[in-house]
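Next up: just one chain, as structure tokens, the form predicted on its own.
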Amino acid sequence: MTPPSTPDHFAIAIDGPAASGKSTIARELAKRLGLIMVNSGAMYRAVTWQVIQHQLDPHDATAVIGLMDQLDIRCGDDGSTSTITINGIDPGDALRSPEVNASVSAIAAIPEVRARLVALQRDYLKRANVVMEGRDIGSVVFPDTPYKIYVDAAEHVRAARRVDMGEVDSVAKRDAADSRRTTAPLIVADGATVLDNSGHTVESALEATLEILKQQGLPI
């Protein structure tokens, strides 16, 4: 996977694990400055999604490559924040099933599904700035930007969330997948600044990026 080389547009990549607080950071943040929110784990959840429609074994990565050819998947943007369809079917609500919170690990760590998908992550950056959040943006997508924050929180804070969502997949499970799969592993990419967001509000959270992001040089 080749870097984007000198894009017109820049991004700043908002990395951290299951319910640290990186989507709602990332969110604010993209209201605040005017910019596009990316959500790149909607792109895993939507291929999972499929995964299962097909009734394949997520953890059967033949299977789920030959699925991909077949997908014709859209990534587009609402004028503040991404959008995805796949086959032309925007799966709405489906992407945060416990179906797929427990499968999207499996398709996540499979490199031709990834190498797909960061493809599309990147291509954002031919049209729009962005805020762009998920697990690898600093490290793997966009390493070269120098706008790089790994949101973390207690793995208690994040268990909680997780319920307060109505999920109750482990965030135990889901960090050692992440963070042990071969390809694209969750880690804190080189350059960026943690932001640890244990007890933070949401408006204190988004000051505290801001002051994160004018010290990495974003003028704001």
Contents of the next structure:
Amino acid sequence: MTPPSTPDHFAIAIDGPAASGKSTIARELAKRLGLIMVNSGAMYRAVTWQVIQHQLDPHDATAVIGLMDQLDIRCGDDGSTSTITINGIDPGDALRSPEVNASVSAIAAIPEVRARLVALQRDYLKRANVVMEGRDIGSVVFPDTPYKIYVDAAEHVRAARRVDMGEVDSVAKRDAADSRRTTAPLIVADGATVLDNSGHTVESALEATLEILKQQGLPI
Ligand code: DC
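Condition change, the form predicted on its own to the form predicted in complex with 2'-deoxycytidine-5'-monophosphate:
Let's see the whole complex now, leading with the same chain.
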């Protein structure tokens, strides 16, 4: 897959492990800079939700790819944040169910699933400047963007964050799977700056992020 030539729009890539606070940073950054915030994890979650609905084994790549061929996945935005429908349905809160949390890493490890979703992620740049958060945005989706941040936080901080959100999610297990997979594993992308978000407030994390982006050459 060759990254598209995108002279008119830019992407800010925010990657990092589960519950590191990257979604919050991406959302606040999008608000501050007037960008579209794209949650790429929602795309992997939406496919996982369908796999569960169809009672397929998430580890059965052939079955998952067969199902995916029948799915009409549409990604858009509401003016500030990405939206997704599958076969015309917005999965909403179902994307964050314990079942989806438990199976999404298996689905995200399937190269054919990734190829299709990465194409949809790159499509965003045809219409808007984006801040996109995920695991491989700086390494695979937009490797040429100069604006890359890897948001990390101590494991106990991340686990506590999920509990605060009222979610059942084995963060460490998911991170291990996402980091060890063969295709597009979670890594600190070339050129990315690491932001340790363990002790930040939302406001101070946003200021630190803006400072990094300035240093990376974003004219703000
Ligand atoms: O960001 P999140 O926790 O909602 O992502 C859910 C899962 O999707 C994550 O465990 C791994 C996968 N994912 C991925 O492989 N690549 C991305 N760019 C985003 C998410």
